[in-house]
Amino acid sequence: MRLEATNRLKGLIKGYYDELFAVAEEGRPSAWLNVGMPCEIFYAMDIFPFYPENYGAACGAMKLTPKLSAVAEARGFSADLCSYVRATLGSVFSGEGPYGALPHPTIQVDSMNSCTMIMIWWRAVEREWGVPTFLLDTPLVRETSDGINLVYVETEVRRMVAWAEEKTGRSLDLDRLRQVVALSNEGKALWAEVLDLRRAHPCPITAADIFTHMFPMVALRGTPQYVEHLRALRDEVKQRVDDGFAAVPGERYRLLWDNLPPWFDLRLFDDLAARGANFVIDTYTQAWGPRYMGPVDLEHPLRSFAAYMGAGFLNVQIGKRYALLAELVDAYDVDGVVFHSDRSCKPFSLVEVELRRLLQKRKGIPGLILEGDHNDPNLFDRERGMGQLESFLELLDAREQVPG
C-alpha cells in the first residue's frame, strides 16, 4: 500500500524545481553542492542550494541515465566515471534533462568528505559554464573529527563561507543560521524516529518507501516544509506500526541494505517482497541519520557543521562502518545484508567484501555480494541479480532449518 506522503511528496519536488528556476529569472544567487555540503549555511545566506547527485538520482529514475551519458562521453567522459557524473554532465552540455535545461549556478562548493569524483564533475562545469568553485578539504578520520582536524576543518568552513559572501554578496547571520539549523534539527530526530519505527515486526515501509522519501533529507533541511512532510511521514509510519500493518504480507526476511539503491529500478525490491524479503534497515539512510549527521549545535553552528563534515559517512576508516552494520544488524533483528557492489561509487563499495567476511566471522550473518550500479541500467544484469537474490533467500532458508 502506498504511503499518503509519498503522494504529497511530488508536490514537494515540484516546488523545489519551481523555486529553483524561479531564482535563475529573478537574478538571486544558487550554488551547487555535493551531499558532504550542508545546505543549512546557504538557506541561511539565502543562496539557494542545489544538489547535482539528488538530480543524477532524478535522471536514473526517469530512465535518461544512458541518453545523457552518452552526450557526456562524445565529449570525452570515461564511461567509468559515476553515473551521477556522467547524466549530469549530459544534461549540462545537452540543455535535456528530466527539467529541462539547468539553470547555470552562481557558485559551486565541493566537499572531499564524500565522493571522490566531485573535482572532475565541478572542474567540468566550472570550464563550460564559467562557474566559481571552492574546494572545502576534509582530511579521512579514524572514527570522528576532533583535535586539530576538527579545528582544520572549522577553519575550512569559515573560509568557504567568506568566500561565498564574498562571490554572491550574501552574508551569513548567525541568528538566521540558528534558526535554520533549529528548523533542522527537528527534521532530523524525526528522519531518526521513522528510522527507528521500521524496527517493528512486521516493518511498516520498504526501502522504496524510505529511499523515495531521501530527497527533502538532502536538499530542503533546515525549511518549514521539510520539518512539516518529515512530520507527516513520522506520524503515518507509527500509525503503520500502531495497526500492525506489514508492508511486506507474511514478512519472511528481514534484510539490510548496504550503499545507495538502484534508482531506476526501485521496483526490485517490490519483486522481492514478493517472495517474503523486505530490506528492513539500510546504510545509505544513515547518512543523514542520528549515528552520523545527529544535531547540530545551535551556539557553535560552524564548528558542529565541521564535526559531521570531518567525519562524514565516506571519511572514516573501516571500523566505524562495521561498527554501524553490527548495530544496525542487532537493532533490527536482521537475518542477511545485500552489499551492493556499486559500481559508480567505488568509496562505498570497496571495502564491501572485508565488511561481508567480518560480518560473517562476528555476527554468524550471511552477505551476498551484487553487482550493479546506482544509476545505470546498462551496469546492472537484472535477471543475473534477481536469481543471485532468489539463491541467496534460499541460503536463509537452509540455515532457518539446521538446529540451532
Second form
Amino acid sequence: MRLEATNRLKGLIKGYYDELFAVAEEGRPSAWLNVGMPCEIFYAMDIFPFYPENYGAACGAMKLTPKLSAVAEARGFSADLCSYVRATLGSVFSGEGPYGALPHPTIQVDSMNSCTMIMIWWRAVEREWGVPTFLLDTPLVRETSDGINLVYVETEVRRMVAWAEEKTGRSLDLDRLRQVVALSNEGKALWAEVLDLRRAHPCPITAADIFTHMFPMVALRGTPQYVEHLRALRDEVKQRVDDGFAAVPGERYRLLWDNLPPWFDLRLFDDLAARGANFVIDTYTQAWGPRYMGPVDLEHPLRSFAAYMGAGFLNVQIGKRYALLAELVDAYDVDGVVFHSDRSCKPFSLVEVELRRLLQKRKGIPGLILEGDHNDPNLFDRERGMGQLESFLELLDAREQVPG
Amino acid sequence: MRSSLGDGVLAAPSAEAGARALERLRRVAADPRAELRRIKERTGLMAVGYFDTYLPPELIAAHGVLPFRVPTNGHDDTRAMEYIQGFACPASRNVLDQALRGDLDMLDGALFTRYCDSLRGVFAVWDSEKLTPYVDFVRYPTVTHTQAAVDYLAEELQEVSWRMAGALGAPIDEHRLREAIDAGNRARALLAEFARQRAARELAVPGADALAVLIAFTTMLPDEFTQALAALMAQPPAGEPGDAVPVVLSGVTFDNIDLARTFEDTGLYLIADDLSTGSRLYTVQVGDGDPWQALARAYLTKPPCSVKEPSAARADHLLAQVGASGAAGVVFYLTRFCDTEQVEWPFLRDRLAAEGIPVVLIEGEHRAAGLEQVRTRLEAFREQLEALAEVDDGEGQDGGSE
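Okay, that is the form predicted alone; can I get the form predicted in complex with its partner chain now?
Now the complete complex, all chains and molecules, led by this one.
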C-alpha cells in the first residue's frame, strides 16, 4: 500500500517545475546544481536551484532514457557514459524531455564530491549553451574532512558564493541563509526519524516508498513545503509503526539495497515483496541522513556546509563505506545485502565486489552483486536479475535452516 | 610494413652509441618491472609505485625511495575481474591485475591520487587487500588554476611525505628533494627537446620507439635515463620516415608499444603525442623557491588531462602538437570506459574539424590482440590523409601557376 505522502509528491513536483519555468520566463536567476551542492545557499540567494540528476531520474522513471540517449550518442557521446548524462544531454540537445524543453540556467555550479562524471557533464552543457560554470573543488578523502581539507573546501564554498553573486547580481545574506538552514535542519531531522523508523519489525515502508521521496530531499531542502511534507511523511510512517503495519505482509527477508535504484523499474521492489522480501534499509538515502548530512551549524553555516561536502557519502572511501554497511546490517537486522552494480555510477559500484567480500568474511552476511543501471533499462536484464534475486532468497532460506 | 623506420635501418654502423642507447631504452620499456627489480637489486633501495602523472615522483625520490609509474602490460585481467567490475577502465583493471598476480611484488608501497573514478575503485581494493605493504592516498585538487589549490596540494604533499617517512622508515631529506626536482627537470627538458627534434624532422625515431622512451623515463633512474636519451640524440641511428604519414597520438596513458607498432605498420608515423604520459608530462618544469609549492604549482598547471578543470587548454595543447609537427591528422585513442575522455572526444573532434585537421577515433582496451578492424580503419585513415595531401599539393601547384 502506497503512502499518502507519496501521492502528495506529484503536487510538489508539479509546483517545482512550474516555478522553474516561471523563473525563466520572468528572467529571475537559476542554477543547475549537482546533488552534492547544497540548495540552501541558492534558495537564500533567491537563485532557483535545479538538479539535473533529479531530472535524469525523472527521464528514467518516464522511460525516456533510451530515446534521449540516442540523441546524445548521435552527437558522439559514448553509450558507455552514465545514463543520467546521456539522458540529460539528449534533452539539452533535442529540447525534448518529460517537461518539454528545459530553460537555460543563469549559472551552473558543480562539486567534485560525488563523481568525476558530474564535472564533465556540466562541462558539456557549458560548451553547448555557453552557461557560466563553476566547479567547487572537494578533494576525495579517505574517511574524514578536517585540517587543511576543511580549510580548502570552505575557501572553495566562499569562492563559489562570490562568483555566483557576481554572475547573478544576487547577494548572500547570512541571516536569510540561517532562516533557510533552520528549515533545512528541521526537515533533515524528520528524514532521520523516517530512516530510523524503518528499523521496526515489520518494516513500515518499502524501498520504493523511500526512493520516491528523494526528490524533496534533494531539491526542496530549506523551503517551508519541504518541512511540511517531511513532517507528514514522518507522521504517517510513525503511525504505521505504532499500528504494527507491515509494508510487506509476512515480511520474511530483511534486505539492504546498496546503490541507486533502477528508477525505470521501481516495480522490482514490489515483485520481491510478493516473495516476502523487503529492503528495510539502503545506503543511497543515507547520503542525506545524519551520518553524512547532519544539521548545519547556524553560527557558521558556510563552514558547516564545507564540512559535510568534504566528507560526503561518495567523497569518502571504502573504510567508511564498510563501516556504514556493518552498522546498518546490525541496526536494521538485515539478512542479506543486494549490491546493485550500477553501470552508470562507478564511485558507488566499483567498491561493491570488495565490500561484499568483507561483509561475508567479517559478519557472515551474504551479498548478491546485481548487474544493472540506475537509468537505462537496456543495461538491466530483468529476467536474469529476478532469477539471481530468487536464488539469493533461496540461499537465505538455506542459511536459516542450518542449525546453530 | 610501409614505414622505413624499422629496426634494421636504425642499426646503422655510424651510430653505434645511439643504437646501443636505443636498445637499452627499448629493453627497459619491454619489461619495466624487470628493470625496476634490477635497479632495486643494484641500489638496495625500496620502491613505491604510482599510477597517474599528476603524482610528482619527486615526492617519493626525496625519501631515497624509487618512484615507479606502473605501466599497463597489455595482458588480460581475469584476476582483477574477481575484485572489480568490467566497466572499470581497462587500464585501471590492468594495474590491479598485475598486483593481484604478484607481478608488482617488488613494490614496497603504492601512492594513489583521485585521477578518475576507475582508479579510485582500484585504490579501494588495493587498500583493503593491502596489495603492497604501504599504500596511501594523496588528496588532490581537481581545480588547477587557483592559489588555494596550489597551497592545499603543497601542504598535502608534505602530509603524505610525513606518513611515508613513518611507514617506510625513510625520512625525507630536503636536499634530496631538490636533487630529485633538478634531475626530473633535466630529464623532462631533454625529453621535450627529443620531441621537438622529432617533430622538426631533425630526429627520425619511430613513434613506437618514442613511446619506449616515455616508458623508460618513468622507470629508470632519472640521470641514467637522461644519459641514455642524450646518447641516442647525439648519435641517432639513421632512419627516414619514408612515405609514412605523420600523425599525433592523443589520449590518456598509452604504454603498449606493440599497439603503437601496429598503428605505424599501417603507414602512419606517430610523430608527436598528446598523452598524459607524454607531452602533457614532460613539459613540466618545477621552479625554484619552496620545493613543495613549486612541485604543487608545476604539476597542477601542466597541460591538463580531461579529469581536471579548467580543461580547455587540453585542446590548445593538442593543436599545438599538430602545428609544431606538421602532422597530417590525429589518432585519438579512447580508452574504453574512460568517462572523461568519452565526453572530451566530441569536443576535441569538433575543435580539430574547425581547424581542418582530420581525426580518427580508435576505442580500445590497451591490448594489441584482435586488431584487424583497427588496422583497416587506420589504413583507410592513412589513405584519406594521403588523398587530402594530394589535393593540397594540386591546389598549391594551381595557385603557383597563376
